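Single chain ahead, by itself, as C-alpha cells, in the form predicted on its own.
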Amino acid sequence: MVVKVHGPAFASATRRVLACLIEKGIDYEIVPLDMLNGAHKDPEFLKLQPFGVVPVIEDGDFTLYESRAIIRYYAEKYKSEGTELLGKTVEERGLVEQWLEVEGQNYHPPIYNLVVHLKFFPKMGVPVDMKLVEESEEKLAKVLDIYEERLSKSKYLAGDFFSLADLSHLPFTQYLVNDIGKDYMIRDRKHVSAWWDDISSRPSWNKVLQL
C-alpha cells in the first residue's frame, strides 16, 4: 500500500517523515499542499489535521499527524524492514526515545528560532528579533556542547547505530549549516561535525533534498 504524505516536500517536518519512509523502503505519494495560499487552513485539510499544520499521512484508513509520531509509527510498524531505526534491545530503544525527546525539547526550540528569524522572516518582510536570535544561539550552543560530549563516546546519539534520534535532527540542522551562516556551531565541535557529515550524507537524506 502506498502511503499518502500530505504536505510540501520542502517543509521541514515533511522532510523528517520522508527520510524515515525512504530509510524503511516504504512506498509513498506526496500530496502537494499550497500553504502559501492557505490550503492548510482549508476545511477539507482540517478534517485530517485540525491544527492546520503539515505533514499528515494516510495509511489506508489510518490517519496520523505530528512528524515525530509518524516516524515512530513507521519505525515500529516496519521494524524488520529497511534500516533498523529503534535499536535492537529495550535499552537501545530507551536511548533512542531519550534523544528524540532531547531533540524535540532542547534542540528544536532554539534552532527553530534561529532558522525562522534568519532565513524566513527577512523574505517575509518581518522584523528580526536580534535579541531572541542571540539568546537562541546561546541556548543551542549549550545543547551542542552536551552533544559533543555524547558523540565523543558513541558514533550516533543513541549508540553506535543510526536511529530516529539522529534522523530527526536532519531538517533544521540542514538550514543551520547551509542557509543562515551558523555552520560554525557544528564545525567548531569535532565530534558533532563528524556526526553531521555522516548523517547528512545518507542516501535517504540526499534523495529528500532532491524532491
Contents of the next structure:
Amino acid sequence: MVVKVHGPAFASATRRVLACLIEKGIDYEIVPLDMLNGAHKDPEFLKLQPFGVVPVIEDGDFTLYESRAIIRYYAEKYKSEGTELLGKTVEERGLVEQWLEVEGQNYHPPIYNLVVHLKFFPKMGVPVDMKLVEESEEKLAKVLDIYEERLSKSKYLAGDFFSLADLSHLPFTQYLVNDIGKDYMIRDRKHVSAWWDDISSRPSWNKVLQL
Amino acid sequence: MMKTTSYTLHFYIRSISSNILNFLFVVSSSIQFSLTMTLKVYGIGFSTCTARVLTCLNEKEVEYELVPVNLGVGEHKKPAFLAKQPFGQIPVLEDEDLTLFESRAITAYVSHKYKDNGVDLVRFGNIKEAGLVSVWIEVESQQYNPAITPIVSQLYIIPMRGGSTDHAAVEAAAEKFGKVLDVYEARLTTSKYLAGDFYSLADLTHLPYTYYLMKSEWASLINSRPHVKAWWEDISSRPAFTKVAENMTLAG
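Counterpart to the form predicted on its own, namely the form predicted together with the partner chain:
All chains and molecules follow, beginning with the one already shown.
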C-alpha cells in the first residue's frame, strides 16, 4: 500500500515526513498542493486537515496529520525495518522524545520565523517583520549554544545513534544554511556544524531534496 | 559408620548453608527494594508543565516525589539545575540514572515504560489508535498551545513575575484561540475524546493551560462550544487531575 503524502515537496514539514518514509523504506506518492495559491485553505483540503496546513498522509483509509505525529507513527509501525529511528530501549526512546520536543518547542518557533520571513514572504509579497527576524535570530542562537554543548558530548542529539530527533531538524535547517544567508549560525559552532554535515549528507535527505 | 556420619554432617552443613543463603537473599532483596529510587519530578505544583507530568503519573498509578524548584530565587537558572535541564525550564524527571525534560517527552516515556499500569494513555498494542493520540498531542503542541499560552501568560504568569497584563494582547489571542476551538468543536462532535472514544494522553496534555483559562472570563470560549464544554467537564473531573489541580494556585 502506497502512502499518499499531500503537500508540495518543497514544504518543510512535508520534507520531514518524506525523509522518514525514505529512511524506513516505505513506498510513497506525493500529491502536490498549490499552497502558494491558497489550495490548503480550500474546503476539500480542510476536510483532510482542518487546520489547513501540510502535510497530510492517507494510508488506505487512514488519515494522519502533523508531521511529527506522522514520523512517530511510521517509525513505530515499521520499527523492525529500515533505519532504527526510535532508539533501542525505553530509555533511549525517552531521549528521542525529549529532543523531538526540544525541536518542536524551542528550535522550531524561532527558525520558522526566520525561514518564513526571509525566504517565503518575499516570494509571496508579504511584508517582512525585521524586528521579529532579529528577535528570532537571538532566540535561535541561544538554543544553538545549548545544542553545541550537547553535541560536544554526544554524536547525535538523543545519544550516539541517529534518530527522529535529528531528522526532525533537517528541513528548516536546510533553508537556514543554504537559502537565507544565516549559515554562520551553524558553521560558527564546531559540533553543531559537524552534526549538520553528518545528518544532511544522509542519502535519504539528498533524495528528498531532489523531489 | 564414618561414612554415614560424614554424610549426615555434610547434609546438615548444606541445609544450614542454604538457609543462610536464603536468609541473605531475602534480606538483600528487601534492601534492594527500599533502595530502588522513586521517580523524582523537579518542578512546582502551580506550574502548567509540572501539572501535565504529575497528572500523567497519577493516571499511571506510579509513585513519585515532587522536588520543589524555587523559581522565585532563580533556582532554575543556576548551574546545578542547568546541569539537569540546559534550557532552565521545569519540569525534569529523574528515573534512576535517566534524566528527562520536556513535559510531553516525560509523559510519553512514563506512558510507555508503565504501559501495564493504570490507564492505557497511548493505546499500546493498537498502532492506529496510537497514531491518532500522537496527532492530537502534536495539535496541542503546534496549534492549541501557541494560541492559549498568550492568554494564560498575560492573565496569570506575567503578573506573578511583577509585570502587568496587556489586555489588547489577550483579546487578539482570544480571537485566534476561538478559531482553533472551532476545529475542536467539530472534532468532538464526531468523537467523545480527541483521539477517539477513549481518554488518552492527547486529552490529558490539554488540561493544565485550559484549567487556568477556565478561571478567567475567557472560560466563555470553552463554554460557548457545547462539545468542547462537555469534553472539558469530563476530563477535568478525573481524580488524577483534580488532585493536581489543588496545587494549581496561580489563578487564586
